[in-house]
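The chain below stands alone and is given as structure tokens, in the form predicted alone.
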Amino acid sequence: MKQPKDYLIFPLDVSTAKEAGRYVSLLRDSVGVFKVGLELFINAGPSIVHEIHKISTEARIFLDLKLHDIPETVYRAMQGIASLGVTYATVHCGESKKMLEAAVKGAGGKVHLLGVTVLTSVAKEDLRWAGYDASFTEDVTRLVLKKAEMAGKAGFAGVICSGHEAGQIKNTCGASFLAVTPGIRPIWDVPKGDDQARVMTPARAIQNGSDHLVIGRPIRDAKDPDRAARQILGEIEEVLKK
């Protein structure tokens, strides 16, 4: 049975293996898995997943390296990306079926990728700048759906995606398909006013759909991590109980 911890996804975005190992020691037992973005990967390495495993084998890791390039390099990327021992990695929903093909080849079944459909920092006007139909600029959630569909299609486990579509996400591609969602603001951390549209609570977001949740700043910028991240699984468990 899935437990709350099993829901959060912590990102260490720091720069140093030192700092991560220090997160992942606060909150091993809080944290279910650990996302390793561009920051660290790059000044750390590839060594960084060994290090995280070496401080708790229970750890699972998600690897959000966005790939995004010929079909040809994808696959051998993902093919090194699969013998690290990493639970999820992302590659960007572009333009050609033959990468996100590849990418599925290269993973060869051991890593469970995750499409990322329209960043969170992506606005209409940035939408029509890059060209795109009005029909997506106008309506961005047709145009996160669209690419979700191509990742399911692909063999894609799920995709990156705001709570507000992973409802309609699950009805495109199925219950099994992940929404993995970040821009969750515990309830005690959501200021009145707040008119970021995509943000959410976290037991709003699961009600919508979200198998997992990506929340860095309310636990990262705590006095304590480790109570910040419990209190949020207490949010957590009283939706499961629902």
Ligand code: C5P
Contents of the next structure:
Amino acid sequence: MKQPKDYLIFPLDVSTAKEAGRYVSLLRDSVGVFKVGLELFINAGPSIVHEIHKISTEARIFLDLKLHDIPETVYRAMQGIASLGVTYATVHCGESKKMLEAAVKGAGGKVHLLGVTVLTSVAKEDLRWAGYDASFTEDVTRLVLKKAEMAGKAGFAGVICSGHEAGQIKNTCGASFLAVTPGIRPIWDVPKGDDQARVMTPARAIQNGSDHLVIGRPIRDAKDPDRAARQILGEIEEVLKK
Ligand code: C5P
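Next, give the form predicted in complex with cytidine-5'-monophosphate (C5P), keeping in mind that what was shown is the form predicted alone.
Up next: the whole complex, starting with the chain shown before.
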């Protein structure tokens, strides 16, 4: 059965393997999935995946490199990712069906692919500025759903989306299509000047249908990160009981 910690994805948004290892040791009992993003991957290299597994054999790893390139390049990069032993990897939904299908082919069934729909830090004004059609800028959910459909049709396991869209994504793409949600802020910690434009609490996101929550700074920057993670698990446990 899915445990509260399985909902929790902690992004290792640090620049060295040593710092990452410190967080993995500290949080391995409260976090189900550790996310390796561009900062850590560029600084520590692919061996970081093995380093994390050495500390926690149980931890699942989410390689968040947000690929977006020509189909052949994405295919070859994804083959490399698949050989690393990670559970999840991201690709921008972008514009190309062929690129998404190339990612699925490269993953060879070894990695669950998640499509990046619209970054949760992106607001209406940003989409207007980028020249998107008014039907999308005035209704960001419409754009997210469009991108989720593209990913689903290509054979992706799910998408990254805000908690506001999770329910509708399930309705459109099916109940087993994963909704992975960043931009989560526990009620007790909404930082000032936060760059996440579409934020939500863990409880609300799960009620809305999110399968996994990416929660970084509220844990990473807490005085006691393990305590912060456990407090979030408590909030998740409460909502699962209802
Ligand atoms: O909780 P916090 O805002 O610190 O989480 C930031 C993490 O969420 C980063 O690793 C970032 O890459 C990731 N993320 C995001 N928005 C997305 C997808 C991932 O902020 N749409």
